[in-house]
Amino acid sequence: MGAPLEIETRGLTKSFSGRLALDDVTLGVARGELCGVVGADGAGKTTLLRCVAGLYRPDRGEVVPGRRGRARVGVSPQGFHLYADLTVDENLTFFGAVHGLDRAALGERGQELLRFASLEEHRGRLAGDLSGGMQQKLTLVCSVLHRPPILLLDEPTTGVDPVSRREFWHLLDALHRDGTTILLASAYVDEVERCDHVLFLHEGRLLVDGTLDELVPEGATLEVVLRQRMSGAEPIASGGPA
């Protein structure tokens, strides 16, 4: 029996001034999987994310409520939307309060999460003033400053260099192993390709759910089967766990 799921929706349905962003969609990621999301832009990538976070409430469907509820999601948004006026440890200390850590905590994770990011010497410096690749890792530190057991990202590596979207990697690779479950929407196939779990949206159907096991043949590839399923064939059913 696999783990147990952490994110799951029934039936998700979404829409804005008439338009579906998300139809009927219904999706199970389980405890500690890294899943990820593709698709074209306006396939329903971001709303997806936000109506799990609970940013958007659906207009069908539902989003049903984790084990250890919302309040202990980590979500990055896409883009950056820190505060560029303030320097990359105030940054740090005004999210440990919204997240309600001590000063103690705050320190030791604080310290803890820049070294890893390659960013403890930069913590005078304003946030504002760092490349994007350094502000998508600030954002990601203060996400999980809390340590959330669910991470949600939405496209944190668009427009980072190839050097700095490896170091990202590099720290969700970490988060990963450390039992985080995370659920990370890509416009890049070869992103995704290094995730437990795919999903591909297009027009806010959700087309393909499985491993890459299970979904890519041997010889052929991804964005292979990507395209296939988005040319009008059957959706792939789920194989993962229940």
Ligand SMILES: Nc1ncnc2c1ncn2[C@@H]1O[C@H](COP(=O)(O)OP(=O)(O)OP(=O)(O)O)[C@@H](O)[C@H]1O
Second form
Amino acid sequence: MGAPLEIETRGLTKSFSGRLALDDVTLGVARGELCGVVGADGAGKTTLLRCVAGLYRPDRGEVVPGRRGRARVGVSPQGFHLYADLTVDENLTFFGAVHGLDRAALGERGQELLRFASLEEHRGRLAGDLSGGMQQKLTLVCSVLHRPPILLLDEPTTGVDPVSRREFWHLLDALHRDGTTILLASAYVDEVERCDHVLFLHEGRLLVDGTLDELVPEGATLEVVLRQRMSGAEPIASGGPA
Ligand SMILES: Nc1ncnc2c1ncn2[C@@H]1O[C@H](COP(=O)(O)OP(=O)(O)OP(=O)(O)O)[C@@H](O)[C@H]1O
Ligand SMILES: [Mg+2]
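Return the form predicted in complex with the named molecule of this protein as a structure block, the form predicted on its own having already been given.
The next block holds the full complex; its first chain is the one shown before.
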């Protein structure tokens, strides 16, 4: 058996005004896995992450309890969630306090993360004046100050330029290496290709759940496989023509 599940849902179903946003989603993310959720706009990615975080109560189904909780989960929501009129350092102090870190613990951890995110020289700048990529890195830093074993990231690199995306991934890979279990929603197939485990949501349904090796035959690409699943085609046989 592999690592135990750190995130688990069973039959998760949620609708808004009678429209299904999540339709019977059952999944498991093993401890230490970097798991990517991809899907078009409105596919249900944010709803899934919010249910896992305990921010939405599902209509049916469940997030298996005992595997979450404020101290155990770091959340980086979709969009801008920093204090624009506070500096980088002041944002760290604020989010550190939210997570119950004392000044000493915050100082050390914040320093290390800022260095890793190449944000050290920007500590005195207002968060609102940073580039989009820097803001996303700072958001990630703020969400992991308390070393949560589980990290939920909702489209952290959407609209971020390629260089900043690379820097962001440098930080994410380091958290992954440290053993953090990461559930990442992304609009980019090339990002989920970097993940251990791929989930594909389409109109609220989980159409694909597996590792890249399991899902993508030699010579094919994940993009092609996802498109085929979306059109209802049978999965292409491993080793067969794409
Ligand atoms: N709070 C809400 N109130 C009403 N409808 C909602 C709400 N949140 C989500 N929805 C609807 O649920 C469906 C799934 O939305 P969700 O935000 O989970 O998708 P998403 O995959 O995160 O999309 P995006 O890539 O645009 O962020 C959509 O049809 C959306 O309009
Ligand atoms: Mg979303």
